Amino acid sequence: MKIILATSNRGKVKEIAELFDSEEVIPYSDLIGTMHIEENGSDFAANALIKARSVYSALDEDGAVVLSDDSGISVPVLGFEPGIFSARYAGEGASDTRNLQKLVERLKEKGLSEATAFYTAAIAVVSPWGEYVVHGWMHGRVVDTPRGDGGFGYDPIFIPEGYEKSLGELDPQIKRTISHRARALELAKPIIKMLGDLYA
């Protein structure tokens, strides 16, 4: 069974493919090119479903199983910013670096060098046999000085609960076991298995 990812983010593609190593995992852009999808949902689950439904509708494949992820970081003391706007916090098309810098600037405006934060990941699966959404979370804190050059997004300023290193410094294998996306994907695995049985 093919799992078609509603993302062209190579970091996410690699991470998801490693977790579903027994299935064929393909970014949608390899099949139909890139397309603009307006993520105008009110939460992570709604945006994940918007992406998965859009790609599913655009595909000309019987039995396609489309998986999408919408994720981001939330800082309660900043009114839960950036939340669903994590990828465009500093404006449409902003780089990871610029988004991270804006979050650091917002912390400094509050006179803070660190603050409690958490990542959320919503994984949506759209298939001929129904739609499903699961969530995963990772709690920790953000700091005002980036550390390490691993990962992507806000990883260099996020320190997971129980660790002293940022996600930018931690070994990728550790990150894969504790990340919000990994936790959500673990919950998605039984759904993918069920769909695989139906597909067969």
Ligand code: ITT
Contents of the next structure:
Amino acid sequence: MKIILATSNRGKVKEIAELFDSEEVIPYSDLIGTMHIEENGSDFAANALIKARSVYSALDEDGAVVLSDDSGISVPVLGFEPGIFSARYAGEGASDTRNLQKLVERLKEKGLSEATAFYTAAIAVVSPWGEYVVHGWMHGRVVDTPRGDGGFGYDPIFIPEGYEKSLGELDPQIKRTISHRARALELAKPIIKMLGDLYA
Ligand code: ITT
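Okay, that was the form predicted on its own. Show me the form predicted together with this ligand next.
Complete assembly follows, chain above in first position.
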């Protein structure tokens, strides 16, 4: 069964494709080009559903199964910023580097060199047989100095619980095992399997 990914984020596409072994995973832009999707939901689940529904409606495929990922990092001491605004923390269209710098600036404003933080991923699945949303989390801390260039987004300043290195430095295999995205996908996989069985 083909799974169509409702994301334009290349980091997510890479990670999600690696987390599926037998399913074929296709970014929606390969089929219909990119489209602007207004993410005006008030939480990760709402935004994940907005993205998956928008792509599902735009596709001209019978029986398509569309999967989206809305995710972000939250820092409790900063009032859970940036949360659902992670991709646009430093302004609409800001680069990953600018967003990361803004988080470092916010830590410095508070006189902190590090703070507890967590990533959230909401994965939505939209199909002819229904809509589903699951979540996954990864806890750890953010630090004020980027380390390593692996992963994407805030990974160079995020140190997962139980580790001393950032996700920018750690082997990508570790992130594949413990990430918010991997955990959410573990919950999404039985749903996708069930939908796949409906085709058979
Ligand atoms: P799509 O909406 O097209 O999927 P996006 O990048 O705009 O792409 P989001 O609105 O879900 O996606 O924002 C997610 C942001 O949160 C992302 O741009 C990163 O800054 C951050 N983020 C999420 N997961 C991450 C991860 O695993 N590692 C690092 N940063 C992550």
